[in-house]
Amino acid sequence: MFGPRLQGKVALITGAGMGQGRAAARLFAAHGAQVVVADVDAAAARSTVDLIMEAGGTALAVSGDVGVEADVRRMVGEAVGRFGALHILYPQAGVLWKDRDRSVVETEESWWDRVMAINVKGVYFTCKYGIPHLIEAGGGAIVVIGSVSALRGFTLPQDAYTASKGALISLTKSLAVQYARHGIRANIIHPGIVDTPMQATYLADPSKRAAFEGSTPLGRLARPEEIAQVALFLASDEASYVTGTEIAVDGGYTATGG
């Protein structure tokens, strides 16, 4: 059994009322860091929060939408208000609309612009107001979450989703390179399919589930703890020279090459 890899850290996880983020946001308190409960969704980051007391953890919700810059500012500003400093961001919030996100000639404009606003903006302002701190700690870990959509084509197309996944791949490089002389690591994480509420639609067509399931060499759907697993490993100091990389967590998805 692993002892508290994360003591006297403080986290900054966005997207943590529900699946992926929740699911790292009551790891990553297990593990004796001190959890900043962000998401667009104040009753669902509470209840976060709830969980993670329960077992007696420490944790703040905060809410707000990471695409606008005010509203991160200030989650930002609230969590080293109470715990005094940040060491790990996890800016992992985000969006796949399959409805409404498709291929470029059938996206309204607004719909692109709102995922990437999510995505990809939510972590650029996540970095820009947390990295000082991470900065003014003496270093720190990004974790950022990608997807394997962004290293794989697909029939069925998603293009906002895909663009603005790979749109991180290459900011996250960038972040690993410029910060690693102040001690910050980043990596990301592309999970593949992840059974999670927002992949709950979808996945409720037991067609599309078995179409998944078959496709992925392990046979099984994600957990969101398996992901939370990876970036409490690259959020930790065992994983001390490891940045600039990226971890597919999909059971050998992209392992079979199409």
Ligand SMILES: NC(=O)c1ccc[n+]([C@@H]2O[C@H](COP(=O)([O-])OP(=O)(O)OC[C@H]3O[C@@H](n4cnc5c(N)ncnc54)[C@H](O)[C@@H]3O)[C@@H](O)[C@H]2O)c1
Given for the second form:
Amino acid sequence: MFGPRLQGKVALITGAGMGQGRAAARLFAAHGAQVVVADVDAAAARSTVDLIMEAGGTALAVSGDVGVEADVRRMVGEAVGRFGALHILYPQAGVLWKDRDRSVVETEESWWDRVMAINVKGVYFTCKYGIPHLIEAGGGAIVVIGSVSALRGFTLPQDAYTASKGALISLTKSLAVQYARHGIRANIIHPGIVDTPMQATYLADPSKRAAFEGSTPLGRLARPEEIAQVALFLASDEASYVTGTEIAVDGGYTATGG
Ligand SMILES: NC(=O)c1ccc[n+]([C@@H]2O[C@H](COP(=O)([O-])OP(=O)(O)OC[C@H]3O[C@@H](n4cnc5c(N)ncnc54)[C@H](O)[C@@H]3O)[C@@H](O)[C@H]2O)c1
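How about the form predicted in complex with this ligand, since we already have the form predicted on its own?
And the full complex, kicking off with our chain again.
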């Protein structure tokens, strides 16, 4: 029914060495995008690129820390140096450290700052250096990853993470309003629990896994590809009138209301 939905587009995806970022990189490439796979783990980024190339796609691995401005500036420069333009920013690298990121009473300032540096400043830096290229290209799309944790409180707190994702909702709306006149759309996806390396430690405990599944109306966790499909839609021209909005992709979790 659809042709390649991102033909002719260049997409920069941060945190694309594994998890949801890798799934999105593979999917975007399968739909014709030239994909810049950015990750702090250089080997992981290269292996995502290998998977894309084996499938006949085009991709470039770049490595750096999204919380470090000079790294992001360099990675964007490498992307544009190789592909000549940028149309899609998917700054989705993020960290959830449940052992160190707890209630505000328990969390060390240094860990709070580190979570904010990756989850919030990573998006800020990617947009800071990426948006001028989207403007130059005549428009584009920004897809941000929030979390259902930013929509509800939890009895088991992860407060730096939750606050970081809440900040991204506001930032996304601001980007949508500011850059609409440049033909740039910005939207945020709120995944539920996704079966990725981020959650591996917790999901290894069968009772925790069952609790996650039991709290989700669809009765299971998300696969990373299911989030990537929504990102693909938001990144594509099919979403040409969708901007400044939030989409929960959570198996009905937030619909339960409590
Ligand atoms: N997995 C979930 O249940 C879930 C739920 C809601 C939201 N999210 C969000 O989705 C996004 C992707 O999560 P995931 O589950 O795929 O995580 P993941 O841990 O499986 O993968 C994250 C990737 O980001 C990279 N990364 C980490 N820190 C980085 C940094 N400083 N600079 C560059 N790259 C860095 C990692 O190396 C890794 O490749 C994150 O923003 C996360 O907060 C995840």
